[in-house]
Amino acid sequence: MRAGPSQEEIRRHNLGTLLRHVHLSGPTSRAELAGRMGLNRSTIMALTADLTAAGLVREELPRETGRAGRPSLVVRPESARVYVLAFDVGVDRLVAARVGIGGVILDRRETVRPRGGFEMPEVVAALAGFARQMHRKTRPDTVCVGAAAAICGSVGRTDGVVRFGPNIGFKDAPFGEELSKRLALGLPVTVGNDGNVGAIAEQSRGVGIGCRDLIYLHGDVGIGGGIVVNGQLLGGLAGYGGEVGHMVVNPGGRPCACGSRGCLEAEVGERALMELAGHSTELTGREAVRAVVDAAGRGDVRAQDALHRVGDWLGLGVANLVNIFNPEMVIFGGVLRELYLGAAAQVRSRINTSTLVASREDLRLRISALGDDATVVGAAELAFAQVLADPLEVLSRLA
């Protein structure tokens, strides 16, 4: 039989869950953490000089307190001193980032690139490239304590392999060792699914904090999704989960990249809403769906019907995931923000027909609040993941 935690387990587990804290709240006052960790002020008091001890916070007066007495000391993350590199790969850019803790991005780099199949090697060299630029303007105390990449592809849980990208022309590419290779920080980069890596951004970050039942569409040529179910990510046994994109929803429908046909990318894609508008294929992404939208409003009406159309089969693939999962919250990120805006009463429509509605009734469909940098942003988490969990112990093996 298993004694209790050691003392030195209570301890690992408060400091990280402090870090937590002033990682995704901000600036929190000592009283404040006190009262969210249940601990006392001097348990407080003493974590807080370890980290701060470490490089991680920083304690400073607050500026204003509006109340008489001593006013209890705000705990600030060292956000220009800790950072990871967070990066996106998507199907028409590549995004690279280094982010604070505290999730401020401190620097940025982009690269729109043509569309079709990417050669992992030039990709890696890439975001290598762009994370160099961005450690050449470092101050000399800072330090890397993690890196990770989102990418719309299947990715292996524990490898970093991408399984199966058919929009970028990956298979079973080990892109996570690869790019670990040319950062050459002595770090894994942690690979993470688009669909998923957004679910982490929008839930920590974005319009589903505080939710812990939500699903993240994430749309560009293809669809992702990440479904959290009671503030868990749903993985699956491989890390395979959440490919909703991939749920027929119109058996012998259109053709999908995948090999299957009537998909629900394959139906509500960008390519299925541009043939059905009618609409040229110079435009892509956000702009070519956008311009749909714009007609349909001016009443072109093969404009509106592709956007029925679309909407239609997107609200019975939420439909679907609604009586499996009976999330709180659906959000629509990528291209997907523009469809749903655009199709939000058929989408509706087929989910008041298509849903139990104990299943519905407190239901809420929202656009992303992080836009185009949910992807990054829920790398960035990631990234953060492994200090989060055992702060000073991270930092001693890189010191």
The other form holds:
Protein chains: 2
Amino acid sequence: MRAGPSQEEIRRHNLGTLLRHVHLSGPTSRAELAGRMGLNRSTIMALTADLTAAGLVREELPRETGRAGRPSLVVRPESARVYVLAFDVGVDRLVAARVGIGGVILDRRETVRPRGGFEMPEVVAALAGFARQMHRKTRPDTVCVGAAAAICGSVGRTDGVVRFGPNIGFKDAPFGEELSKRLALGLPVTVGNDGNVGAIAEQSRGVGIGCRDLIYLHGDVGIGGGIVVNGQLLGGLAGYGGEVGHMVVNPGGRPCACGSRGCLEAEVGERALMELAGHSTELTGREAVRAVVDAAGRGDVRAQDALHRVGDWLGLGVANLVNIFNPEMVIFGGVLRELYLGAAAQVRSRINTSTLVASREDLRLRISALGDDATVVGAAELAFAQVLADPLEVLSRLA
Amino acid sequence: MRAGPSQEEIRRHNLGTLLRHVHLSGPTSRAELAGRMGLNRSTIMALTADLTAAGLVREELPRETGRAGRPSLVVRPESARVYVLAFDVGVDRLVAARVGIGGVILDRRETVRPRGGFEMPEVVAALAGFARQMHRKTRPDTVCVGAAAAICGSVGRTDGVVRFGPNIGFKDAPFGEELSKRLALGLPVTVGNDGNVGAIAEQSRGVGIGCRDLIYLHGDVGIGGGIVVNGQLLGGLAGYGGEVGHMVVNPGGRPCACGSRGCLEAEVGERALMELAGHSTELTGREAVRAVVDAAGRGDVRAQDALHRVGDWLGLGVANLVNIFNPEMVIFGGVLRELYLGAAAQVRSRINTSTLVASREDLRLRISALGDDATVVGAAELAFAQVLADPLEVLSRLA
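Could you please show the structure of the form predicted in complex with another copy of the chain, as a counterpart to the form predicted alone just displayed?
What follows is the entire complex, opening with the chain shown before.
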């Protein structure tokens, strides 16, 4: 409950707002920006000049508009000089990407991460190696202005420590700090839970654009979640909010890596599906889930039954979330895309029997639009957060 | 993503902010207000003068401070001229209150609402009658500036329609509109779900002051919930968020009034407890629950067992919410106060076995500080919302 902002605060806010528009919407005319921001064109011109000088945007004549009169210049994101590093630590892969303003992936590296192998130092070394390889290929005046990572574990809001990541063997691991040291760019590395980061990605660049209330469910070996409430990611007291994978849907059910029983991720995770389908556990991840969905499609009764049972638990978990959140959209990401596509009838049926009509009436169920890139795209958005909040401050620190 | 505010918007914002400070914190010195709002004393003086002229606050010399120098005048909420009406429609009672700035209950009326009796027109007539009685006792220049009601049913964000209130027999009932007509004050009546409204009350005037992430669980015959995320009440797409009573904790369990089975309110509600304890269902509500808790305390084994079983389901529901929200506080209100006090060990034990350590480590479990008044106090806060957002606009409309 503070008083109103100063003129300088307003200018910084406006610079960040303009850059955010262009970053998220792509090339936008000055006239459009003036309309969206409620400012006159001369103010937009001055703001754009500052951002252009900082190498964050550039102005261009638009393509033929077909309208009479002088066309309004178009402001575009400029990705030649400034970029962020985005990382994704999944159960079976490591990804690093160099991402420019506007969210364009300029370069990327990926490697398979053997299950049960790779302690934190090896993960950090591999990611930092990728970053160096990618930076070596840039122009000499190119600068990295942010870095962030998605990881399949519980992460606090501020410290980059992975408190609990049973599927990758991390416990109280100071991952952000170690990666920051190894990158040696003088930048902190923001770390986010894969579900949370995927939610940010789908909301800013995926199927959830424009949704203020959405739930993103990310299936890897376990199930992570990211929940957007009134436009903001739900973090809770310390940033651990969104751990929907450990909601108990089946009291006394399958044991979970967290020590409890019947958690959503124990009943719906890859292992439950493989066991129920009688599939070998040699195949893992997306391929394993897809093999069950394919087998069910070909008429394999055991695979069909496995999908139905897992789909029923998934539906119950989603139904609970619908009653609690009255969301506009639930998005199935990671391996849950394949699972949902194979068991949509069960999921919908459970939602219909176990939610209040009012809570579900405008609900949309969707699969992730960004697919396997959701986590790394979301990590890039985390890495851009500081630049978008105060573009010139960030650049002046680097100059 | 709009541009910064105009000077007039800033003034209105500051008037609302100052009034909100005084409304929530009580008498506050000008110096303290200046510090909290980041404004100088002359601006505070001007704002206070406007609010004083409108009859919303008054200034006084403080009591002896013991410090040297000229004391800073104290700004107090003024409740003589302006008030709001707050209503509560519970399963077995109806409450109406006249509430002044500062949240002081100036007058109240209450009646027993026979279960199964009272259709909406009778409820509306009873509440409007109470309002007239109370207004008749005020000074001639006293004005009502807002009205709101809490009700045990699902309510949309904007229209005051009770979509579903099975425990009071309301379905798609235009309660807000009807009550507004019957009051004939030219004011809309904001309607909120009892759990949501109770959460607002506990956060603004109860045990949750200062908490930005809390969950309020309200037990009546069913269980309502109100969830505060990052300082804001969770509404969801259409305002139906927070229906935690219909989270399924026991798939295939007891039938629920909503049509599903094993909902939290079916397993924990008053009926389940009475049946498990073998108590007659003649006693209802708080008295009935208290009778079971008392019997358990006197060593009645069946009552103890009933409390343990119900406490276990309550704990499971809370555990799920803790994983999902990482809240700072969970508050037990309505009859859940008695239930929690009688089964705290089961509740805590379930939370310990079924939540991630990180999600629960700074969790506080508390009982409602406002007790039976939580809903009506919260309704008053809803009714004040418009006045606090723009104090002078509201008063100019009435002038």
